[in-house]
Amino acid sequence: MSSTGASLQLPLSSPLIIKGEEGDATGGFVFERENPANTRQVATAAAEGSLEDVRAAIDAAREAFDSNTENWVYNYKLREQVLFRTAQLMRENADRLAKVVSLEVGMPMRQAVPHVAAAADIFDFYAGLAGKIYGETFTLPTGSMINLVKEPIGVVGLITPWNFPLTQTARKVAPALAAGCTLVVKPASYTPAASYELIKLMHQTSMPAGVVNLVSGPGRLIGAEMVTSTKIDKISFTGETGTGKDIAARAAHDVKRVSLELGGKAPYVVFDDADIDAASRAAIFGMFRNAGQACGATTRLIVQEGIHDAFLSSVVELTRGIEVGDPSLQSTDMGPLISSSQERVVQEYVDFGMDAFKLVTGGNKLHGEGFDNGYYFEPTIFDEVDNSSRLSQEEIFGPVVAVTTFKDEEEAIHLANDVDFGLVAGVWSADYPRAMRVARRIRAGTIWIWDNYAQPVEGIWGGYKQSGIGRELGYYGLEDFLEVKQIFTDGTGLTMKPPYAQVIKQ
């Protein structure tokens, strides 16, 4: 049996939160999550939302804001000591925070400790950005003025994942926060617990009641009220593409702002001057964090006839070292996939690309003590993958790579660009002109050289074609909750303005 909440009281509570108060749902229907890693043992029972209590949520965010409730619109220093009080008691209960998203999520403890810290980091930034959202003035030649102020957007659904459900939650939270908007948040299904946890904390700071809700249930119903309602002036949505699709779609008939981080299929293209050693183990990391289970994963290993081999010997004896197993042990490199679902999903593929392509190693799900009540699968390498299959086009949100080999620069950059998605990349060569010229011309978000998947809050994180609309993290994070409004005033006292003679006779 994994021990990963050992030291946590199971099932975990996840109840509702609108307008500062916990409480059950109104039907007080309970959803269960299962243990990933062990799915005898039921790691959540989480209140199952109603319209009723999604509405009141927002309600109570939409008072919030049109009330100004406790100056929260205007004051920047409330808003800064919100979230960096938030980061601090994030920190001091980091090793709760981090079982919690081990358990529900099945993610390793030594990804998950860091997990919990890049997410405080993410409100620590946000805090500092708080009280710097400056505007522009400037005077025209007629001595009028205008002021282009920005302002928040105001009330904001944020939709959120469940395979980082703290940094992702905190993507949205904090720059909205920090911008002055209130919020209704809707948790993935699979992690209700992680997010509860971190507004159960917000909550423990000076934040204003009704400023941050908390509803958890159904997409289908909690989601769609919150696509649809009047009362929302923004959506931020991380999710699948086609569920993307469908919230863009519902929001356009009130043009509603949307935020959307969605799929990828990123490439990581390696030449034949790369460093093996480096350049392997940082595919390793890109590839199996998570257990493949990331947006931003290395799924197709782009590699350059000349290194084909070399390369993929290395990169095959670093994933047959992987230990796959129980994520509360320190030892475990990787963990379950998260649910039964996902893992038909991933077992569909592998069958697929068995029939069609080499497999290098891997392919099977794993069986045994410690295995058998778990969705655990084993890191699987398919080479010689034809880059126009369903193996290196669609999203796969698993251990499942694919192997591709091209000739030149102009093959490289046409595999990399040749699928619907755009949100990260990865290129390794020691010619730094060459690869600094091969990221410019990769159409992603975010291009990575001589490393792979670093996230650091300062940057941007986001997508090209149908890998999203908008940027989280950085400034840019800040923006996407932010309304620039100008503010004309006349500065040259006439009562009759030359413009007026248009419509008005002298």
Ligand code: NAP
Given for the second form:
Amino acid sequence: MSSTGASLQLPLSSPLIIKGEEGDATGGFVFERENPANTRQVATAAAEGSLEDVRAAIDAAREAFDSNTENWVYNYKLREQVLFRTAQLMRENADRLAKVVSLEVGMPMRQAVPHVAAAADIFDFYAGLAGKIYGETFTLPTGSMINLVKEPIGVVGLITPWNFPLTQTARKVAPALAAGCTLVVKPASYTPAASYELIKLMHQTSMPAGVVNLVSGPGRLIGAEMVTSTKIDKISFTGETGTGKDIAARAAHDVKRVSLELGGKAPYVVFDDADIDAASRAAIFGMFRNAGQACGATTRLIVQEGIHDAFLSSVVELTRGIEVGDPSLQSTDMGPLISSSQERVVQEYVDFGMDAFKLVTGGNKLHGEGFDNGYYFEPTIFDEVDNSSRLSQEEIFGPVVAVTTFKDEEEAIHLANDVDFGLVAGVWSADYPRAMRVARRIRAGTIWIWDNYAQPVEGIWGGYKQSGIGRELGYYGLEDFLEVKQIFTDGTGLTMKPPYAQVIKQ
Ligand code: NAP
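Mind giving me the form predicted in complex with this ligand, seeing as the form predicted on its own was just shown?
After this comes the whole thing, all chains and molecules, with the earlier chain placed first.
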């Protein structure tokens, strides 16, 4: 089964890109990425970079930053052009990009197509900001002047996850380039081709060689080298909280700047007066988009007692209507999980849930025609879940949702906050002041009122607590790649300035 790879020549090839040149890994090592919708098919054959390769990529980025000031770091017009042209090229190649993402991730085409469009929009947005990085100035009473200038942070190592490979890469690459940085990108090993296809397009713009380098290969080798390399000024990482903690600890050794976009366990608070139809549709979008493999996935439905039965029956009805299957088909709402190991993780949480709580729908791996060669799992909902249990506390990264009830506003806020994560949350109430009160008290980077999983590039994305450090998207996303420098210029003209008398007598 699976026509996911239709019209793509498989396996896709995914070479390294170092100093503008595509090439094999040293020693010619290659790793294969299977198609998660049809494991008999090899989706991608990717270059497995070595330490030598990543060091060459870091050197190329360092050289492009240090010796190319006129033609990159100071040349915001060039950076603007590169970013605009990348957005254009992405749109011209949208069909291929969407198919590559769908193939490697198992993402339904109905989600992969808007995913490409969202990534292109991010390049457009930051193209517009490249020439608007204003500093500040302040004149002291003496006439001396403080100039605060914003400068690129330098060489940045970008380490990305597999679940939304183009937008996750775009959220880092586009603002970093707008700022004037140079980069080494290490894509997730499940999705090397998605990143390669994007960075290949970037090399069709007027971007100087060495500005963006790509090295695929194991995170524990390639990523780890980037984290400890003293030639890299900053690491921008998106992935699991455990990996992020390890990276932050190792990067601290040379006080490397770090931003971290990590896991989540999003609460979705539904009050008795919520619009059931709107709230349940929005919930489903957050619960099962990309098979629940999303950091901001709606994973905990926190529902007021009076609306519990009606809301849950609406959610369950919509869930049962979800068509799981071949990601390439327009009718498919949910594709496979990313891998056999992820399938095992999901199964393990579901087994735990079956023993401890009330299974409302789903709970099974899918078998039979069309499913046997992929990692297909039913959308699954458990009711009467104890918020302190593993099902409500740990990131599962699959289509598994826990329902918990609450009595009043105070309890809803307590339950929403009672996790280690704080990435996103949803609030539904017809009483706007109440929704706003609750939104202000939930400790998370984004709170949606009357919507779910909206991520406009003009907004922000990032976590409180163990969901991360820093913000992506919007102007804040650009600031993550900037340093602020003070340039102080004397305005007095005095040879013997008053403070010097502290050291010089005449
Ligand atoms: P992951 O296993 O932590 O991997 C993320 C990236 O880090 C991959 O490129 C990986 O390479 C690399 N890596 C692994 N070990 C490393 C090490 N020791 N040093 C340096 N790099 C290393 O995460 P994932 O499974 O790809 O992504 C899913 C996770 O990402 C979930 O927890 C999700 O919540 C989180 N996420 C967060 C956001 C957000 O914005 N907050 C967005 C999307 C996803 P390999 O692939 O080669 O192992």
